[in-house]
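This document opens with one chain alone, in structure tokens, the form predicted on its own.
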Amino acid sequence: MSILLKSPIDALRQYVEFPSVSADSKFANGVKGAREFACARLEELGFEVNLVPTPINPIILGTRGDPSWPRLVIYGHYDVQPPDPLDLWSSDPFTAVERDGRLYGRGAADNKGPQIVHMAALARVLRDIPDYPVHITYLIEGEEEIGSPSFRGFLEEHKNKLQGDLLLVSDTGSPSPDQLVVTTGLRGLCAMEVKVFGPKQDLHSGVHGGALLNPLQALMHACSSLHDADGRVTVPGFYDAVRPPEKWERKELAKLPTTEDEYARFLGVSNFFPPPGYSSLEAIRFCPTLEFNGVGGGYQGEGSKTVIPAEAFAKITCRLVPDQKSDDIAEKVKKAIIQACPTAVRVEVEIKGGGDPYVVIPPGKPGSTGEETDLMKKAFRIAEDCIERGFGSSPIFLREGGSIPIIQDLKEVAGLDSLMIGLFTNEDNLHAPDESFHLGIMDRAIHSFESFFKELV
């Protein structure tokens, strides 16, 4: 038997115990293990699998089915974030060990615990209907955790093997293990570096200070200026493109069981600072930031080391929500902070990539084209009765503040519209120590999902 059928737990824990961390070669053996275990439980399935070549790691390709049947594509990803800051974890990240109800691991829940829901419960669905009449593709990518840089060519190259009427993912959040999200929309990302020099090399602050400009200091100046006094981004038509939120949406918004008190203790803080006209909660889902990552330059050991730098840098994140585009987002932001940067000091800025926002109007809600396939009309109508069924709630249909710009390029690329439905939860700690799944939610969703795959023929 199966495993996937015999213990979906057992399976979970052998996938999470392979140390796929992309974003680090020494852990090369490890993610060629997680992509062999994805590849074995595909072709468990009765999946033809083919590995498609990248210039980092190669995506999984499975395909099941008469092309000519209703057609549906499945996303996840088999690589999973580094585990640093390993002396935070209360287990190893990579022995899975299970308790209070969890199973904690690096990639428990970011994604492989998904992905198993997904292949279990197929499993069970092919096994009470092996000639199950839908076109399944699946698609598990390598990449995901360093910003999928392989992805756009892979789809431009096989995109006509992608063709679908609607692509799964459980790559998104819920606000606890009672109360699903399906995910509505996704912000879009750019990313840059900024580095300011100075004079050669460092400097002793003391025989030299006052007489040039600090790039710490001009560093400081240029990225304060880019935010005004009530956090609003000042950058010149950085929200020209911000699409409000529909009315539907707010409403949606407040169906979430999760108070801005609540939110506030989860996160440690006292007060928020939202940007004017919006709720913290609003804030994370329809609206556009600019964020500072890391800063640095000068001395950062133990005591002090009275220098000038020859050097500081940034590194700058934006989240964009529709419609705003990252190449043109990441230009206006290149320019500004190039103007606000003092010319005592030269300033270059690196754009690092990104990709833009994507947004899915449920079929039936206002805005939506009437131009969906069968398939997707079926899809939102059976996913939301099985939610309701198998976790006693209707699920709440949200924008997410994260990204996962490959949702938007497989629109553009390949026409498909995306189902997200998040398993995952905030104290399931993802990208931080003692990430876990939660088995309860594992249980239910692999019930939920195969009572939605059983009803989408």
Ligand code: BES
Given for the second form:
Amino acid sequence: MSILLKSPIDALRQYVEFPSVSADSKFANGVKGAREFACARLEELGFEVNLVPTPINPIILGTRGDPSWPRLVIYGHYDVQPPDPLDLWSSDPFTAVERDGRLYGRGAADNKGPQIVHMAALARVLRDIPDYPVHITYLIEGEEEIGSPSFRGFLEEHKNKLQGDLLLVSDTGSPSPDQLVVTTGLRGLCAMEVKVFGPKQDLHSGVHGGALLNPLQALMHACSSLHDADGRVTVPGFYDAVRPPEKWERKELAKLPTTEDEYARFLGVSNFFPPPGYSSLEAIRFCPTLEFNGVGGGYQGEGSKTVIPAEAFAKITCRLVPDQKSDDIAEKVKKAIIQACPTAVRVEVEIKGGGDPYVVIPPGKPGSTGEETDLMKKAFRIAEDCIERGFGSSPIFLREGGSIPIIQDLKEVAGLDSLMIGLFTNEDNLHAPDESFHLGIMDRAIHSFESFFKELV
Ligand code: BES
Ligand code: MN
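Same protein, different state: after the form predicted on its own, show the form predicted in complex with this ligand.
So here's everything in the complex, that chain up top.
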């Protein structure tokens, strides 16, 4: 019997123990192992599985059923974030350990657990209804955690294989094991790296200090000009395309069980700093940001060192909301940095990839077109019922702050809209030490998805 039927938790354990870190080529074997594990599960389920090569990690493409049936596409990613810092883990990141109703390990929640949920539910459906009349295309990529650099090219070349009526994704979050969210939007992203060059080498700050502009000082000057004192981004045109949230979105947000105080305690901060006019819980969903993810230059060791560094750098990303465009915002920020940087140093801004934001209006909500596919209309309705039965409360329909850039690409190129059901929570420590997946959610979600798939036909 398939491990998906026998013990989904064991399946997750095995999947987690392949260290499939895409950011670091040292883990190539783990990446391959996770990929083969996922392929084997799909084959067990009766899928015809193909690997589409990319310059980095091949994309898994599985299909089953008759193309004349309603067509569902299911997305996931088999790669994970690096486990560092290792010394902050309570157990080895690539040994799956069960503790207090959770399974610990890198990738347990993001995104291996949710993938096992879908597969285990499908295993039950296909056991009971071998001719289950839904055409399913499985799409599992291995470069999501490094920004899906190969995906756009793959999509242009293989879009005919990704035709469908709806995309199902579980790679987003929910507030608690008793309150799931249907994610109706994701923020986009644009990334850039700023380098500021001064003298040809590090200098003695006594011998030369005062004669020239310190590159770190120039960088800090340019960077600090990008926000005003209230935290609004000052880059000209940055907010031009921002679409304000719909009325129903604010109403849905009001249903969130989390209070601002609880959220502050969870983060360990005493004050929030959202842009004027927004609460902190609104800001992460409805507002764009410009964040400094890393700055460097000069002496970083113990004690002091009297040095003028030859160069300084900053890594910046912006989170974007509809209808901002990643390329457009990157250009605007680049221009603002170059303009704000004193001319006594040389500045370079390199734009690194990104992705556009995504939003879906659930069928029937104000602003929806009524032109959604039948499968999409049915899926949103059934998902609501199945979640209510499985988890004891109806889901909240909410946008999320995180990004999965390929979701908007799939909308643009293949016309696919997404039903995103959040299965991880803040306590799962995504991208952080002690990542885990809540086994109660896993169990309930498998039941809910089993009913969901069965009621879809
Ligand atoms: N699963 C997350 C995205 C996510 C997290 C969506 C929480 C909604 C709520 C995904 O794996 C991820 O981490 N994405 C990156 C994208 C980046 C690497 C291009 C992100 O959001 O930083
Ligand atoms: Mn993920």
